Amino acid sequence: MGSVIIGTGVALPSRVVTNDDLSAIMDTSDEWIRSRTGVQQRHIADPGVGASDLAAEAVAEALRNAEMAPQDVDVLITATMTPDQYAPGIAGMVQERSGLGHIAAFDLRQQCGGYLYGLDLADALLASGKARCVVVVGAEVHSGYMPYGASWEILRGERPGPVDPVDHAAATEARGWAVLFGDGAGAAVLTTEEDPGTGFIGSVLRTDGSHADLIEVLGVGFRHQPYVDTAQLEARAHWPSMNGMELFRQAVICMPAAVREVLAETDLTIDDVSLVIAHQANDRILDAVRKQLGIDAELIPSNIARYGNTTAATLPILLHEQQAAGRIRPGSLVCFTAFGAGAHWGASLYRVPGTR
């Protein structure tokens, strides 16, 4: 049996923020983010909306669109770097909100790869018999990292300006990381199938710490004493921090190579392949990706100029894009990719049930 996609769902928040609105608060402009990363705008949450209220509504509509009772799921995956709170995580939080019962809940930490990882844990799941329905959701508030002091006043309407100047130093301090994220979720309902060729049909997946400091947040954690201090804070410390150089280098080296191996592994080669669903993080990332797999642009379609990054949510979100396109097509060879902190990485291939 083959483990196969039947729902798909999104959730994003209303408010928008262009970057001609970050060009207010800080010393930035829309030609500035969009030459370097591809983002013309992004979705913010709202104050006290979380990863978890997202996830919850992502999860509601593809249970919807796969036509399933949230009594038939026995398993949920959540993915996200972005919890409510320090402890616990979000697994939870989302089984009770979704009235899935007293099921599984596995909360994943592999950040932008969190997606990947979860299909590739829900596909074991599905093939060991361990479950016969599981939801595999990527939920985001990247916004509460965002250091912009009252200048959130100003990017929610609630007033004009001016920007206070400390606030505005330090927004445009964190410019290089903080414009290129955004808020959402996306989450798909998995069931198996009795055609053995169809669902995932291979993946590799791949981790080397050596590489962890490529992202990271290197304050609010228990090597310190306490685990939040002043100190920190005023060190930045609570803030990503992130080579963007070596990132790119190696998301552009490790995304084709991982998706070589698993076509590789599967006797298939990359003209099979009718699309890419790869991580959004950066339009040069997937410019790059494109050239190393010799592939056009419409196999490997990105959606960041409307989302910005949105971590773990990036999968899951163009996978429902694509769907309601009408690009994913049965007997379809959909191939998802994946780059993160960590670093975790991989890829995975999926043949969409129906006639090849």
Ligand code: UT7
The other form holds:
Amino acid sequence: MGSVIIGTGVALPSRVVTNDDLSAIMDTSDEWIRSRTGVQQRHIADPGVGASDLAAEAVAEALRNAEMAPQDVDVLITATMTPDQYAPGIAGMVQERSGLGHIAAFDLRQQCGGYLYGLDLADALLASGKARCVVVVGAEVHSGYMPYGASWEILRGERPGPVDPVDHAAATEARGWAVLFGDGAGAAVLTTEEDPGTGFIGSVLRTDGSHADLIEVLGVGFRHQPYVDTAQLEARAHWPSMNGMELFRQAVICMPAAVREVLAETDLTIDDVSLVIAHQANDRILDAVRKQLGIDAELIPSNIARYGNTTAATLPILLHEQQAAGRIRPGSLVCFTAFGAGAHWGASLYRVPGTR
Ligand code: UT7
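Form predicted alone already given; the form predicted together with the named molecule follows:
To see the whole picture, the full complex is given below, headed by that same chain.
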């Protein structure tokens, strides 16, 4: 019996912030962002909209496309690094808002690796018979991290300017990571199919905690007593801190290694793969992964130009788009791969149901 994806959905806030918009509120440029990352714009949630709201919207679309009712779902897996509030996580909020029953619903915290872990867990639950229909959703509202202060009003078109110099300095201090991220959500509905050769046929998931400091948010945590105080906020411990260059290097080593490992485990080669759905952190990372795997550019699509890095949501948003473009063809082999904070990474192989 194989675990198969029967419907996908996405949610993207309607507001878009371009690189030029960011250049008006910090020292950056479209040229810098585009040439170093491939990002051209990102979708931005309004205040009051949380990851749970985007997740519920994506789940509703995925259920519609799967022609399943909320009552059919018996496990919900939510992946986010930007929950609506410190606790509880978003799983219960999404369960309730999506009209799901009183089912098992839980959060994963594997950041950019979250969706890959979620798919693998869904597959294990379906394969064991513990579940018959699982929804996996990745959702992020990164905007809350951005220290733009009153410049948000300029980004939202509520006033033309000028930018407060204090806000400008803070945004510029954060530019190394702030320009990379966007908001959004993506979901997939999984169930089982009798044909044993279809669905998820292999996976490797890896963790190396010694790389946790490559990208982390140190502040607001219970090693600190009290767990949040003004000293932490003044020290900007609630900002992500990132070693971009080393993160880049590890992503480029770990994703191709995981792809090769899962192919070897399943007695397949890269020539058998029709599509690589890879985490969208940087076009230059995708290019390096492509070169290492020796595949053509069209086999490893990118949508980072439109969305930036949406962390746990990049894989399902890209999957949804590739599905809509008719690129998830019956009988073909799709490879998922991701690398994220933790560090957590891996790869999985998905044989699309149906014959070629
Ligand atoms: O999934 C986890 C999410 N994060 C990642 O995957 C990040 C992976 N890493 C990367 O994508 C790249 O390392 C970055 C895009 C983050 C940075 O690219 P880079 O080529 O490694 O640049 P850099 O950090 O070495 O910075 C080069 C220069 C610096 O100036 P100086 O010191 O050379 O004068 C930075 O201050 O670029 C400056 N800089 C910027 N300039 C304009 C950094 N950010 C910006 C910016 N606009 N947004």
